[in-house]
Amino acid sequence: MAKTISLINMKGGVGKSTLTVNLAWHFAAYSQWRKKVLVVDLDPQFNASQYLLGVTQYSSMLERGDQTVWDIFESNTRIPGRNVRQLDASTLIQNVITLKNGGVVDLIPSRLELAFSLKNPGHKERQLSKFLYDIKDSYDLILIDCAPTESILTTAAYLSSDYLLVPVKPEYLSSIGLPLLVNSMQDFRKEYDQHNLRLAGVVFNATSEYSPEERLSKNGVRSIASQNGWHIFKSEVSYSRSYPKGAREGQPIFRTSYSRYSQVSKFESFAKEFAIRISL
């Protein structure tokens, strides 16, 4: 069954959706590795979804009715005036790249709707979990990209996975999010005992060697690790123009136009790194 791994972090900006699709196009294509990779949409603000698809497929899946991560959410709710449908993973899950080499990145898309979900919580955090426990076989690797907030989205996020990713970007208030993320994981352990949820690690995100804020912001962010117990990865994910430049490509950074080896590499170093540590 795939690995279900969900990207946090309670401070927006940290560059999760990008790190996200990255991450999917990279064991997908890569020949070391060949996997099936899901990626699936937890924020409203559905960026790793015009991501993936780019705006003009993302615009026509809305237009045509396809089912979004919303209707996981609704499918047991009644809404006056709207029929509940009910889920198809034809039309929920889209196909963003199928490759020769037997690699595969899918992708289950988010809405603005997704909002509406939260407005009226009650008894829907279980419902991803139990829809992708029914299509785990199917992938090697499921990526969630988490919205930036404590919500019924983290509770389900955390029910469907089996490890978290932690971006953060060393900068000022770079850790506002971690104590929060701290007392949510505590809350969630309460709260379901059974559910055995690890932290993967620490990434620092877009660094650029900017001394000395980023040597204050990274030693602030050790400091809430080590009194955590929390892994932080050696291998850092330097920024680049071309991570940027990919999103509107719609190409990851080793296929971005002009991206420089020296970004790709390093990129690479934390994707084999990252692997090791789930045991992927």
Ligand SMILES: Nc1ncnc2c1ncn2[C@@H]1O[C@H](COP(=O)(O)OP(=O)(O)OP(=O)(O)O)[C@@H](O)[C@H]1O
The other form holds:
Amino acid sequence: MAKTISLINMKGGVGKSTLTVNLAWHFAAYSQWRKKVLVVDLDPQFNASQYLLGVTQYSSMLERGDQTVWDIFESNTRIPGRNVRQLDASTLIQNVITLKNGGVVDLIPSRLELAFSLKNPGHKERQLSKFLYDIKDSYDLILIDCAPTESILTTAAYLSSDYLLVPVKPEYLSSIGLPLLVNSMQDFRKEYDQHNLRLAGVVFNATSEYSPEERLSKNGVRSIASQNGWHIFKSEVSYSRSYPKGAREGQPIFRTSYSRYSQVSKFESFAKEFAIRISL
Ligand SMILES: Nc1ncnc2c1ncn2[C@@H]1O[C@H](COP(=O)(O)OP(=O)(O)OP(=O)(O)O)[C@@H](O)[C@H]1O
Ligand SMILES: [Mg+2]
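Okay, that is the form predicted on its own; can I get the form predicted in complex with this ligand now?
Time for the whole complex; same chain goes first.
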């Protein structure tokens, strides 16, 4: 059964989508892993969907009327004049790549309309975990890319997950999302005490070799982490222009043109530490 990890931080722009996509590719493509990975895009902004599929393929998928994660949340919603749509895994799960070595990256894409589910949240939070439960045997790893705001989508992500991974960009106000995350996890554990939700750890993303501001910011994050017994990954994901470039090219950093080996190998160290942490 797949291990399921949500990438989450209540602060935006910290690298949730970037790390989701790069981890997915890493574990599918590297010869020592060859994993079957499913990415679930749980953000109405659909960044991970566009990153993985490319803008053109993403648009044609919507034009074909393929289902998205929105359909999972709305699969029980009765709308007058519209038949309840049966979920169809064959148009819901998009294959991003099947590698010769056996590794796979699949995607359940998102779309803007997912935001409508937030307006009428009524008891939809279990829909995703139910859907994933039925397909978990087909994958080794499921990565859920969360939106930066708390909603029923957050509860749905928690209910589906074994672990949370929290990317943090060490900069001014970097710790702002963390108290919100602490509260959110506490509220969840109170309400769903039978669900064992663990924190894989905090990973510093987009770090540079030397910056006094960064050091201050990391200290703030470390103090919140230690108060809550959170693990901080020793490996950091360094700042590299190859990450946004890779997003534009639709490639992970190790396949992005002219990416530097030193940057790639830093990501590899993080991926290795992450794999040990979640016993992949
Ligand atoms: N290590 C890095 N080095 C350089 N740029 C990075 C790095 N990680 C992420 N970025 C860039 O930072 C921006 C935000 O990253 P990303 O979209 O992954 O964050 P996010 O947490 O998913 O944001 P949101 O909360 O809006 O979903 C993107 O332009 C991305 O390319
Ligand atoms: Mg994102």
